[in-house]
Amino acid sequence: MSKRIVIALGGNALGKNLHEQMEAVQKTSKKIVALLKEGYEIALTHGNGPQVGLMLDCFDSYKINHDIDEFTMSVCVSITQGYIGYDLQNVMREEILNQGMNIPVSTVITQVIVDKDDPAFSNPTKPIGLFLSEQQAEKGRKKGEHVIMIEGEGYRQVVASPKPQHIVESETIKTLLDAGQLVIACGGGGIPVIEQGNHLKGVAAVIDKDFSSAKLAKLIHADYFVILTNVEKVSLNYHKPNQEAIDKMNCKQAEEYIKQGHFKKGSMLPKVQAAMQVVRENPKCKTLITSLDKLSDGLSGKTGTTIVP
C-alpha cells in the first residue's frame, strides 16, 4: 500500500530565530523520522514567515552603508529555502541515522509560478517579518511598503499572495520520492515566479506555503496531506467561550463556517481551504490539520481535525 504524504510545517516547527530553529527542527525531526520507519514517502515543505522578514531586514542595514542593487522578495525567499532547507536536512539525516536507517535527504529549491494578472497583486495581505513598533510602521509606509495595524497584535508588513499555478521543480521532487528519498520542498511557498517564453522572472510576493503544499501534494499523487501547526484541531468560535474543536468536516460545511468567518484569514482559513483544494482534486486523499506532537495519533484517527470531500 501507497503512503505517499506532504508534510507542511508552520512556524512552530521552525522557530523564529537561528537558534530557536535548530532546537524546532530537532523536535520535529523524530516525528518525522518515526513516519520514515513506519514506511512513509515524505515530502516536507514548510513555511517562512519570520526568517524572510529578517532576510529583507538584512538587506535594508546593508544598504544603507552600500551601494547596491535592490534585494527582490523572490531572492529573499530561494535564502530562506536554503537556509532552513541546510538545518532540517542536516538535523534530518542525523535522526535517520540515529534510527538505523539509510535514507537520503535533499533540499529542493522550488519555483513556484503565479500568475501575473492574479488580484492578489493589487492587493496585499499576507504578513511577513517581525512586529514592528509605530515608528517602524512609519519608516517602512515611507518606503512604499504596505504595513497594516493586526487588531491586538500590532504592526506588521504585508506583501501580495498570489495563488500557485504550477510547480517548476514538481517532477524532480516526484523523482526522488519515487527513489525513496526524503525530500524538503517548497520553502516558503515557493519562490514566485511569473512565465515569460522560456524565461521565468522572480516577483515581490510570498505564497501561502498551504496552498503549495496542495498543489504538490496533486502533483506528486499524494495519499496523505497534513498541516502541522501551532494548534491540535481547527475550532468553531476560535477564542471565544462557545469555542467547540472539529474533529471531521466535509467540504460543504467547511464552506459554511468559512462564510460565516470562523477561520482567520492568512492564517487558519488558507490551511481549510488548501485541504478542501486536495480533496476536491483527489477524494481518496486523507487530510490532517493538527500539532506536531499530535502528527502519529493524527495518522492513526485519534485526533487532529480531517476534511473530506
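If the structure you just shared is the form predicted in complex with adenosine-5'-diphosphate (ADP), then what does the corresponding form predicted alone look like?
What comes next is one chain alone, with no partners or other molecules.
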C-alpha cells in the first residue's frame, strides 16, 4: 500500500525567534522520523507567517539608516524558506541517523505561480509577523500597512494571499520522493511569482501554505494530506462555552459550518478549505487536521478531524 504523505506544518509552530525555532524543529523531527520508520514517503511543507514578518521588520529598520533598495515580499519568502529549511533539514537528518536509517533530506526552494489578476491583491487577508498591540497596529496603519483584529488574539498585519495556480518545482519534488528522500518544500506557501513569457517575476504577496500544500498533494499524487495546527481537532464555537470538537465532516457539512462563521480567516478557515480541495480532487486521499503531538494517532484514526468528500 502506498504511503505518500504531504504534511503541512504551521509557521507559528516554529516559534517566534531562532532559539524557539530550533526547539520546535527538534520536537517536530522526532514525530516526522517516526513516520519514516513506518514506511511513509514524506513531503513536509511549512508556514512562515511570524518569520517573514520579522524579516520585513529587520529590513525596514536597516534601511532607515542605509541607502538600500526595498526588499520585496518574494525575496523575504525565499530567505525564510532557506533558513527554516536549513534548520529542518539538519535536525531531520540527525534524527534519521540516530534512528539507524539512511534517508537523504532535501530542501527545495519552491516557486508558486499565481494569477496577476487574482482578486486577493485588492483584498489583503493573510496574517504575517507577530501579534501587535493597539499602538503598534495604529503605527502600522499610518505607514500604509493593512492591519486587522483577530478575535481573541490581537492585531496583525495582513497582505495579499492569491491562490496557487501551479508549483514550478513539483516535478523536482516528485523525483526526490521517488528516489526515497524526505523533501521539505513550499516553505511559507512558496515564493509567489507571475509568468511573463518564460520569466517568473516575484510579487508582493504571501500564499497560504495550506492551499499550496493542497496543490502539491495533487501534483505528487499523495495518499495522505495532513495539516498540523495547535489544536487536536477542528471545533465549532471555538473558544466559547459551547465549543464542540468535530471528529469527521464531509464537504457539504464544512460548507455549512463556514457559512455559519465557525472558522476564522487566517486561522482555521484556510485549513478546512484546503482539506476540502484535496478530497474533492482526489476522494481516495485521506485528509486530516490535527496537532503535531497527535500526528501518529490521527493517521491511525484515533483522533483529529477527518475530512471526506
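All of these numbers come straight from a predicted model, not from anything done at the bench. The term rigid core refers to the most C-alpha atoms you can superpose between the two forms while keeping them within 1.5 Å. Residue numbers count along the first chain shown, from 1.
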**Prompt:** Quick one: once the rigid core is lined up, does residue 160 have its C-alpha move by 2 Å or more between these two forms?
**Reply:** no
**Asked** Is the C-alpha displacement of residue 97 equal to or greater than 2 Å between these two forms once the rigid core has been superposed?
**Response** no
**Request:** Using a superposition on the rigid core, decide whether the Cα position of residue 179 changes by 2 angstroms or more between these two forms.
**Result:** no
